[in-house]
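Just one chain follows, in the form predicted alone, and it is written as structure tokens.
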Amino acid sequence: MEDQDICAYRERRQRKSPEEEEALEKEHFWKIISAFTGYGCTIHEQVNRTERQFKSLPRNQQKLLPHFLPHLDSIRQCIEHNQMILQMIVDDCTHMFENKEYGVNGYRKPTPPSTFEMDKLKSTIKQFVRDWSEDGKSERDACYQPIVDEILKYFPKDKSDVSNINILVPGAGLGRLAWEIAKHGYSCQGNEWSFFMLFSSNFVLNRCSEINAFKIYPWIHQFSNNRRSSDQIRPAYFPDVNPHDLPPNANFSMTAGDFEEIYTDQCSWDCIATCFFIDTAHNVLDYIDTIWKILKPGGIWINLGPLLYHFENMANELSIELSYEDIKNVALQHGFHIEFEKESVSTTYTVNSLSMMKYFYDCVFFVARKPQQ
């Protein structure tokens, strides 16, 4: 991005007063509903392609394949289940945030989803694969476990209250790993930004009290590098344990709102545990200086995770891509303490434990201590 772009950039976030901002905010609100509602019509019209094209084949080769337009057929009672289970996720989404209503959709006539805004659907629906299903088990065994594990060896419950320890988990997505934290006792509060990520943590963390009480059909979208059909529509149960099942008095919270923006209170907070997170910032640093300046003297910041950077090639976004020798290098100029540091960790997001093709991330975990004085 060129200086002026940049400039224009950060003119055009300042510009906008509190009453254009919530206009907004309402408006990407009701835009993220439709994506929800839209989603069945979307993903039927996909495979009504599928369908064409497979009779565009001649007659000889579609004999063939006697189970493929029957194996079409199941998916499209897949997409129906998917947009039950969606429907009930947005249902009442106006009322659960505690200090703010968005009221009825006056703000934009309900639109087709953009395939921007289906991918993220696609990616939240295997989100409660990797949160809140059995299958996503060995997924949440290699990136919350390390970082519960530093808790407890940094905050040991024989030795305090572990109930006035207060950690923060930013890009808390589906809530799982913050609510592992409360599990243990700690106070643990989780941020989001996503809509998409936060009516479904809603959902689960405030709507399902029985396991496995849900299904949902997260591979019906990959048409490619299946070795069965059935992998395809093969469907995840959720949740996978009581998400009401806390201790007595747990203080457990989801909020929602920008990180920088909300998290402003010097020295409040114990731990601050980062998984898949830091590169989501159109700069790294300012994360870093949030970080430093909210944690209390001799408090740690627990990182897990790859520096994949969301915003970089995106049009008119600012982005700031670092190598994670400059991400440390950074945190040591802070003042930061590097108390333990693997720079290899092998792991997966929301894979596809059945498919052909796999993406690995080979991430760096770090627990950081912000000195006493």
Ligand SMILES: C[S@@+](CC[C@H](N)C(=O)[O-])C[C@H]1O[C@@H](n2cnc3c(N)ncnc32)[C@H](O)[C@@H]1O
Given for the second form:
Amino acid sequence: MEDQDICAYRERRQRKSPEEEEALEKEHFWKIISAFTGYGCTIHEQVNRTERQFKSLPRNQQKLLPHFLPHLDSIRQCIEHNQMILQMIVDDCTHMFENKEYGVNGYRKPTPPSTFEMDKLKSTIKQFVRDWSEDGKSERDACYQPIVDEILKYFPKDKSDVSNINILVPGAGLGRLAWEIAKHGYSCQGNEWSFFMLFSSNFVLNRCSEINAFKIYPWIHQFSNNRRSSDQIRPAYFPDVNPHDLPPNANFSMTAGDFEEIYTDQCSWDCIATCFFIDTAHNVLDYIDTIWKILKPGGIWINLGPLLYHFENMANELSIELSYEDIKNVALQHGFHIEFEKESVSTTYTVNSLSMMKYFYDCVFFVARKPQQ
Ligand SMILES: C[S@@+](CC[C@H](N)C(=O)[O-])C[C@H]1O[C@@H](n2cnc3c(N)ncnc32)[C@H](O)[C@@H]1O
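Right, and the form predicted together with this ligand of this protein, after the form predicted alone?
Below is the whole assembly, all chains and molecules, this chain first.
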């Protein structure tokens, strides 16, 4: 990134008036709604292209594959189903925020979603598997369970009333980790910035109560690495638990917004749990700074995840990519004590378990304490 780009980045962050910020946010809100509602058309177009290409093959080759076109028709039905679920997700979401109304879409004629937005939407659909389906259990066991186990160890349920322990989960995705923590009786708040995630978590957490009442087709967008055609059109059912099944008087909430902007109250959290989050920073030093400030003295930061910096190689975006070694050094210089550390925890992220290609992350996992003094 050129120096002038960095200046542009800083200016973008600093120079907006509250009115400009609000107008931009509303525009963004409606753009994401358009992405949800325009999903079907965009994916149908991709399937139509696949069909056209197949039909351009010589007749004798087409005849060898009598199931190919019926399979595309099955995918089309899955797209329709996904579109219905996505429509349910965005129905009423203009009123989902306690302190904000987004009114009507006076900003733009709905435009077809961009490739970037479609990619986000496809990832969000796969996030349903990770967080709220039986199929995601082994992934959750690898990513969330170690964090929950540390919380249970540092704040044992038999030693105090854990409803007084305040735990924050920044970058909460579809909310399952935060929900699991609340399910154990802790006060837990998930924070999320993306409307894709916020709309979807709102749907699961507030509008789903029957186990496996819904299905979604998360893998239909994947045309490569399928062992069988049927793998591509298999559904995932959700939610695998009743999200309303929390202890009486549970203190569980989700907040919308940028973690760094929202959380400015010093010394207010007993524990901050970050899972696949710290690499979303433009500048991870700012995240560490915020975590240090908002933790109570004696509070702990639990982190599990890789360092796949989200803004790496993005034009006009500041991105400081530090090694784990550097991050740890910075945490130590702040004054954190590393209480526990494991440099190699193998996990997946929204993996398609039947795919012939899978990514594995070799994550770092640590618990760092802000000292009492
Ligand atoms: C890789 S995902 C991980 C989600 C979840 N923790 C999980 O493990 O499934 C990172 C999440 O952090 C969110 N995020 C990124 N920057 C954020 C910020 N500044 N404040 C709040 N959330 C943020 C993204 O929208 C995304 O949902």
